[in-house]
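Next comes just one chain, in structure tokens: the form predicted alone.
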Amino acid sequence: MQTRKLGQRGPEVSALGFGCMGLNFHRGNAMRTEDAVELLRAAFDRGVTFFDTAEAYGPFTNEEIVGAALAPIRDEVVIATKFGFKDGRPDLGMDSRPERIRRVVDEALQRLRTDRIDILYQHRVDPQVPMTDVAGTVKELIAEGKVVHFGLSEADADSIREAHSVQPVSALQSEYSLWWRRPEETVLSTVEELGIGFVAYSPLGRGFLSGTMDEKTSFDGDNDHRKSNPRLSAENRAANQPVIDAIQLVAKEKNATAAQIAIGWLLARKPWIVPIPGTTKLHRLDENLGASSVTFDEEDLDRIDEVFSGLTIHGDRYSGASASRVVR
């Protein structure tokens, strides 16, 4: 497994890093505690050293996987946790109050079984707390020892900036993939230029990309959002096939898989940006990391940007009502 570093200030961690919050949140039946500890630790062997995970996927639990699985190999790893919502639960709001971020700090660190964080992201800017709040009260666990980086998700320009004249930021996590290109307007040449690494989720577009999906899938359990998600709505999976399509001609070419040229797509574009796809099985997270194998040159992304440019992408990326609040 190559390595990448987040920016001029970030973590060196594995080009690929893995999205923890679907082993048992939002994504269908929850795993078996034990399956979800040994897949991960399946994938410490396989190189992956970068594991993301947050307080609101369960709430609480996953972080406690996480914890679990690499609290042996603490010191090998890269752990990326976020604060942001009252109680850990985005269906009561945001609150990013500095003595929350310090409570959700002190929580973590036991559910983690570490004595520092890695990287702490604020899941959602909150509109009812003034940056540099947020941001100085950060830069004052680092000067603790408690974190170690700061993170910013789903961040505006004008806010990485206005958190970067208080406390660097390291990383910058959203979702970007061919089919959520929206980061490419402003946010990836802010984070270029302040020298912010870039974490990308969803790169698969909640298994879309990956091709596996058609109008006739279900979606399994009370736990799977994507039920709700307008994008992925039988209507729009079904129109959004060209997509897939556009795909597979690339990984036919390549002899790679769709979920290989969607995740490779993002390794090729610039050198500081990690995606961090997520699976609940060996074999999808097999494939996931034989992305780092497949090559773009400029030629590629060209025709790649090319096609993409004349296909119309069905369906909002989330409901109107959970837009702002969304932990995925």
Ligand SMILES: NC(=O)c1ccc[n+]([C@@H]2O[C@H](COP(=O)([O-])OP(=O)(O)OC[C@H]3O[C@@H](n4cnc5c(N)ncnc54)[C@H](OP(=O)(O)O)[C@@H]3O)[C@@H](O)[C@H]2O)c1
The other form holds:
Amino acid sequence: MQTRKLGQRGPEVSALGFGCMGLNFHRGNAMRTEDAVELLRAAFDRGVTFFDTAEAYGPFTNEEIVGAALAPIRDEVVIATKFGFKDGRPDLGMDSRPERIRRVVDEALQRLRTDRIDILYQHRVDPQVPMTDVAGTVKELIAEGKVVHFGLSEADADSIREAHSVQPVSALQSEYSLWWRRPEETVLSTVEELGIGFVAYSPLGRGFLSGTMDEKTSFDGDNDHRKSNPRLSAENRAANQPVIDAIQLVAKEKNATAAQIAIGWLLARKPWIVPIPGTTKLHRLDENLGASSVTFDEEDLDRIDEVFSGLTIHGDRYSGASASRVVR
Ligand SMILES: NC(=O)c1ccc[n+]([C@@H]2O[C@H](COP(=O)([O-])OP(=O)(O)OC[C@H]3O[C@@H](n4cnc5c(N)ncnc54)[C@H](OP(=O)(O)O)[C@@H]3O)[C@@H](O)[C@H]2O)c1
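Let's compare: the form predicted alone is above, so bring in the form predicted together with this ligand.
What follows is the whole complex; the chain from before opens it.
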């Protein structure tokens, strides 16, 4: 597996990370812990060294799974986690007060079975807490050795600059994919200018861009948040099929799968972008890792731009309170 450096200051990580959220949270029935541990170790055996979790995924359980899986290989991997919600629960609202950040870090270190968090992200910008206080707190945690790098998630350009002026930011983690390209208009130039790496979450559009969903797909269990995602309503899954048709055309040409095209396209955008697809299945992990072998030249990228600029994407990417916390 090739590696990439996350911006000027960030760590060297595998070109694809593993988004761990769906192992137990928001993507359908939770895996048995032993199966999830086995899958994460299989990812490491295949060269994946970058694992993404958060206090909120469960809450808490995802960090416990990641801690159990990675403890024996701790020094060979990069672990990223996030703070930012009251009691770790997005439904209760945001909480990035300095005392809360400190508590989250101390508890996350226990759950992750480690003495340091490689990247600590603020999960969402908290309008109640000045960014200078958040960055100042992370700066102290870095000085104490509990945290190595500072990251932000779904932050706007002004917040990134404000944070960066207090504690240099190593990585921005935001949604970015063939059907959510807004970062190109809002933050990519800022992170490039400041030498910040970009971690692309939901690179497969929560599964849709793999071409395995249509209007008949059902999301099982209360745990599958995609049920309430406007872009993934049955109506919009039907309306968005032209996106899949466009990806499948490229896939056919490149002798790759749609998922590999969606991920490979992100890798081709910039050498400091690292996608973090999630899966609960080993064969899909293998498929997704295959994306690192798909190559795109400038002509391919221009043609994809041209095709996608003629497509309408139906449905918002988030609903309700979640929508108000992300960059529009
Ligand atoms: N910072 C944030 O606010 C934020 C928000 C969302 C996500 N994230 C991070 O990003 C990671 C990934 O995001 P995500 O889960 O939203 O989206 P994703 O990676 O775009 O999609 C994951 C979904 O796609 C399915 N899938 C994966 N590979 C596939 C393949 N080759 N073919 C068909 N289906 C496939 C998975 O189902 P199976 O398990 O059935 O394969 C899973 O339900 C998360 O785990 C989390 O770490 C961060």
